[in-house]
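Only one chain is given next, in structure tokens, and it is the form predicted on its own.
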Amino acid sequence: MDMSRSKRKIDHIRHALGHEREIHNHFDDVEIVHQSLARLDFNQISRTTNAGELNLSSPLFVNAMTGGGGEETKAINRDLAIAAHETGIAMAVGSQMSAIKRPEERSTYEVVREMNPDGKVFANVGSEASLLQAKEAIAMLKADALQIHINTLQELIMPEGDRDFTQRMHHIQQIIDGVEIPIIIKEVGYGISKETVRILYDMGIRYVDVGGRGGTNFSKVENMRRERPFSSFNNWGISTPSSILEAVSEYEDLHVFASGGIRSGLDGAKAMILGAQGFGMAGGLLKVLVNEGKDALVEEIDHIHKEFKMTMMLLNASTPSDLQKKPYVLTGATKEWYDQRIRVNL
């Protein structure tokens, strides 16, 4: 079973770079309106952004990949952590279920802090965590938040995956209470809803990942390892965009961050318009390094974020969180889920 283990993480990223996105993404539902008198310095625009107690030197992170499958996933982490120290992003891993489990494996996260001394680096573990497995993920990296992910429909899908889920909610209160670093509670590419959001709250989060519907599709990965797939399953989900708007539609000191098929610097400006504090990339982080090489990644990352700077510059947003509430149009299904799932509560 625990080799078992390793090997799906290598499967999850041959299928993950392999598999076809939607070809819709629901980011182009959302325009910017164009502001024409701009009236700042473009080299004086900060990226700079604080979510509650994370001081992020970008919005952008790099969000959790792999780890726990050995040699390519140490030396894939590697270079992720270097390509974040070298352009000061934040960087999460994958889950350290797998490290906890098999302690070999612990160098393939260990890695990403080596790398990285100073930087941000969130933890990772799934919500069958223990306090005590949280605080070791956590000890592991020195980490300076920990992302509890939750992929119930990954797990049914997974022909090994978890069946009974009774445990859950209990498990997660155990951490909240018992860990001092922020807790990110993060979908894996299903979305959060507000009613998700309403629980969460009342239990002590206050940051979340939507990780919504649109990016790296587990649905599909997972089926494409199942002998009879349930492919039915495949555009299950709230969609990115959508998730955003539910979950900034409840608490005013919630802290959302976004991900699932962001593409650029631009994708990452309309989140932070609809409301995001920060936003994750994953699969398309991971196709540069692999195709390319760690230089390219690092290409890749200057590349998004001048095109994230260029968009502030568009709008007259000196700092990040100056996209907040800037003018957009919802047009398209994303407009037509506000208007059943959020405008009818306002």
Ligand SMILES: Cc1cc2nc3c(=O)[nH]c(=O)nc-3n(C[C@H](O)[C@H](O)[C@H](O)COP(=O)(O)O)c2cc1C
The other form holds:
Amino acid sequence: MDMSRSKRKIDHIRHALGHEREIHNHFDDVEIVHQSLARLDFNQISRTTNAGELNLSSPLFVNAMTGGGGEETKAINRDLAIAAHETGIAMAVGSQMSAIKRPEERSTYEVVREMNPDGKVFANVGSEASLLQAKEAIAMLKADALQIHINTLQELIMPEGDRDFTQRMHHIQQIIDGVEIPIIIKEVGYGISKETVRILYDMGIRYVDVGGRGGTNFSKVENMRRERPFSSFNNWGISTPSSILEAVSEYEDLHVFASGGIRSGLDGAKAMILGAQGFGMAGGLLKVLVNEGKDALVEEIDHIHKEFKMTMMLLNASTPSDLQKKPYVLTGATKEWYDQRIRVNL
Ligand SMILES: Cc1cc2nc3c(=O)[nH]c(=O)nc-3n(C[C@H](O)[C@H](O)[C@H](O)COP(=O)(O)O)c2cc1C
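Mind pulling up the form predicted in complex with the named molecule next to the form predicted on its own we just looked at?
In what comes next, the whole complex appears, and the chain from above leads the way.
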């Protein structure tokens, strides 16, 4: 096995769980307007949600994290997949490039489909992947959707990271043209702007995961692995609520998933109110799994589901998509962002 890549996977998990979170989470800038007259039966509220061609039994999904780091990452993926199966949520795997380059790592990803034969599973590759590699990643999991992650700043801070992105657009276009299942372009914690959304939409993309700033911070993760860190970039990126507002402001038929710093079912509901059609959680769920085990993770997901449904109940939203029209107030930095970037164009 390629020890340096495998060690990097484990380092990532350790640093992703260990680094300090931002003091301010921008979901706290989003205040939902309370409505007193609830009129639904809690037990009748449905979590089922549609995002384009993806029918999900919950808007919550486990976002891309791991695989390709030997037995340790296989065990994590196995437990994440069992928890996803037991709670009926979708799950993305971490970048499959390592298994494409080293077939002996395939089982660290395949375990996800084995543990969850009928669930929704998202494949994941980087934007350097060719069409053939993307197809291999999909086949490895019989995937329901493909995430292509975009992580330029992470690569630049990573000493061994990519420096040449001249083939990126060409590769993404080939995958769009050659793959049948939904393709989700995702960031990894820096957010997606409306300018980026326009380019992606013109290429044919109809799904994005904004992967905004506020949670797992890959500048900090990679800086922890550097002798001389690029700390100036620790706060680079668009916060998740601002990035949702950017992404949904452009096209009716662009399906937006939210991730990055979602701490609870209430944050997830806020993401949906801002216009997202689903929300992913990565670092927070991994922390529960690693520190407390699989049963605790199942309990955590159940708790997040309850918080989400409580918010729906309070707002008389009988389906997750009903949340999208509910009133909210923006404060602080997110209001400033909205005023200068979104409202000016309305
Ligand atoms: C340990 C770890 C590994 C990750 N690896 C990947 C990856 O391989 N591909 C990817 O698209 N995103 C990866 N991510 C990013 C997450 O999918 C997500 O976009 C990001 O962590 C923000 O969500 P969070 O704040 O809930 O953690 C990783 C996250 C963590 C915590």
